[in-house]
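Encoded as structure tokens, the following chain is the form predicted on its own, with no partner shown.
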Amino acid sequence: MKTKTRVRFAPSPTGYLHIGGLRTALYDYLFAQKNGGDFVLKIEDTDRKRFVEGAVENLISSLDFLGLERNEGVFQQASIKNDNIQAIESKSYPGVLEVGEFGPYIQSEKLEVYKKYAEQLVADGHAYYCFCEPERLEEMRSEQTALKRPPIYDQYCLNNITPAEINAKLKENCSYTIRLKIPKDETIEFEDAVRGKVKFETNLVDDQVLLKSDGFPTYHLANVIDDHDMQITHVIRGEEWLSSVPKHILLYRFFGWAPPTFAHLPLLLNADKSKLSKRQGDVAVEDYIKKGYLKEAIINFVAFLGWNPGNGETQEIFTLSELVDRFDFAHVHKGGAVFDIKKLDWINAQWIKKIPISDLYQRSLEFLQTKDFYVNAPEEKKSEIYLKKILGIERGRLLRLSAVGEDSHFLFKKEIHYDGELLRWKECEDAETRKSLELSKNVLEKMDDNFFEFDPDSQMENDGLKRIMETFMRVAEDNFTDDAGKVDRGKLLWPLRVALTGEQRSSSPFEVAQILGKVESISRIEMAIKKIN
């Protein structure tokens, strides 16, 4: 009979989810996906001088934000959909609570197993206590660094303590750690899902604190027993846990328990090939999601941190659900994964234009209600449909929901303000401009009020649009070619879009015009005839 899958995301709350720690838990998500598997989350809280209040409400928040589903583990209220869920509130996070059999899912409610394991480990030979001060230790590593050796514990403890002086300290209540006992010219081997056969000499490897002198474990004894209680089948994670592994699988050995299945992710690099680190750049998922990148857009970035299709795919831009269908770690790179945040703004730009105009102004809204010209904009350019005509035009070209609506500020004016020389193209003389602006308002004038309507959400191609259009450059072909043939354009649209805009750069006047409405653009390209005369 086939062991179901069952893997687990293990963050420690320490501050924001970082990209590498969602990169983790995505690939997670998408091997139980695909496998039919369980995907778990558990916090790993032991490490108390690192704990940042608040952190492990907003590593769920984040996971339940990009749509990254669990089966278990722990959950806050909101995010449990099913009403028929057994849940227990967290004994040390108010309002997380814990969803499956195999809890506790926060190391720190399991502190006596950590100890109980410990000290079965000690008891059957596998383990000692260490009662070095911090000092001696420090002393020691320093002595070894300055004779290039590898910083290794010297086993003082296990070759000089006898076991009556053991128990006097222990009485004595004397501080103490418990560390791992490596077996000395062993070579371990393991299969890595990502890197194939690797070897260790355990020679190279150091007696590993398992239990700290706090009476909390570390992450080598807690993830060990809890992948076993949890009954983990496969063990995600970053490449710098790989020279743990040896370690790890000691544990699996002495405790008798079958070891997962591990697969070691490459490193996130900064473009300099350094590792990703927020002294180059921000790292933490929140901080993109607050820049504008859309959920699909990260999804989809991060899952191309170290991985692609194969088979000579060209396909950038995936769903989640896609992104499930062709996963597996035979296509993971050994190497490490550049972050390249011109990439990020290209997925996310593609996401801006590919999900619906509806989608994309509930989603702009927050970003809009920051800034000053929507504030202060008139009602009747806050309404919903307003809005969404200017997201139509934005879309195409914008890279973060944070950019929305500046390059279309003077669309959220009753007047705008701007030199009148501006009107001019090129070489032309006042009067042929102020000739052209006239043109263009006897044009507006003559256009049926239908030219200006439409809906913003339909598929519908927009037909007012082409017959402004098409109008106006039929109007520039008669009016503004020479006697060789050639027509200048520009001497009817820049004026007309610097009198619509007040802008060099703007979206094209047939567009700016349309959502203007026919009215309050006739009245624009009046006031930039005023600044002519």
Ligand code: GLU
Contents of the next structure:
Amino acid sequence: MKTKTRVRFAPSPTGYLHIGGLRTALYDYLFAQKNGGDFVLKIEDTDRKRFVEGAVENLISSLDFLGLERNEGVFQQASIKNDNIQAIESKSYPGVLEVGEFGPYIQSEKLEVYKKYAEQLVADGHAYYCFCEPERLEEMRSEQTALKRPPIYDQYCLNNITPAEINAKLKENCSYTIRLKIPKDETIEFEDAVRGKVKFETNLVDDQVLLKSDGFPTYHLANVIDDHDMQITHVIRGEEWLSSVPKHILLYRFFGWAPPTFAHLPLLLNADKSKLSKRQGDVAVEDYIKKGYLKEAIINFVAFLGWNPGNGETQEIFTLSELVDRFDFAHVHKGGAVFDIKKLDWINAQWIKKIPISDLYQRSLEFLQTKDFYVNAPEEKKSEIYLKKILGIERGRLLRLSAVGEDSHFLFKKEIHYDGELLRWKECEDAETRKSLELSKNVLEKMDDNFFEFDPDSQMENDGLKRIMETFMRVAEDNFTDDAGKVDRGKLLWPLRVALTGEQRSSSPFEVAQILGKVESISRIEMAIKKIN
Ligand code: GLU
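For the form predicted in complex with glutamic acid instead of the form predicted on its own, what are the coordinates?
Time for the whole complex; same chain goes first.
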């Protein structure tokens, strides 16, 4: 019988979801979905010095927001879709729930289990007590570093302390750690799903501390025990964990368990190929969300950080479910993956164009609410339909939702203010500019009211806009064609556009006029004519 694929994301709650963490979680999700497997979220919170209050909740919310659903592990009430799911309140984090039969899914709730296994390793001769003081270890490390040797524990406590002495020290409650006894002169070999065959010489591997003096396990011990307890079949994680694998493989061997398949994902790099910056603003997923990147774009972009669909595929915009179809380890790269913010902007712009306007509207509101031009706008310029119309003209050029409305601020104002000089097209005289504006006013007055009515939700072509444009183009031809037959459309359209927007650069006057409507467009033109007089 084929065993069910089970993967886990095992973040440490040190603050926020890191872009690298998201990539691991995404590949976990894709691989589990593709193979009809389970995706588990567990929390590695044994390093109390790095623990940050609220981080567990934050990780869960970020994954929920991005749509990376899990089958098992830690949840919040809001992330549980099915009422029939049995969830128990976690002991350590109020409001955090645990779902599944292989828990606890939070390491700090399993301390007794880890301790028992560490003691079993000692009893079996695969681990030993170490009573070395931190000062001694520090001195040893400095000497080794000075000699340019890798810092490796010298096995003092393995070789110099008798069992009787150990018992006595334990009885006296002396502080101790438990270390893994790495066998000498062995080559540990394994097949990584991304990197292929990988080898490590045990002589270069440190006798890793498994249980710390505070009774907490280290990452290595807890991670292996959990992955076994939770029946994890594939361990997917960043390349920085590759050198831990020999320790893990030895632990699996000493416990008599079969190791899972390992898949180590390439390092993330800055554009200059240095290791990806650690500045929170650059790597925290929540900050990208706050900057106005869509979840679809973030997922799409992160999927390509170290993977591509291969087979000469040129498509770059993928939904989550399309990614599930395409994903496999054969197309995960070995070399580092460059984090290119321009690429993210481009993908985001594609997604802003792609999602339905009603969705774009819903997602834009929170960003609009931070802008003075929106807050101070009259109510009729905040209506759903009006905003959707604005989004309709902006979405073609918008890179991030945080900039929403900025290029159209004149559409939120009752009155616009600008220097009348801006109305002048090239070398035109005032009289010509006035004539042009009066012409536009006349054209608008005679225009069919229907041209100004359109449904921004409709997928159909905006016919009114086409008609407004055609009308003005014809008027330009009729009035501003020189003797050589050349039309200077700017003579009509420049003053018109400035009159409607007050801006040097903006969307086309047809789009703006259609959104403002006939009456307001005419009154803005009248204002402009006054500026010239
Ligand atoms: N807690 C580790 C991390 O923060 C997990 C590594 C692993 O997946 O084994 O990345």
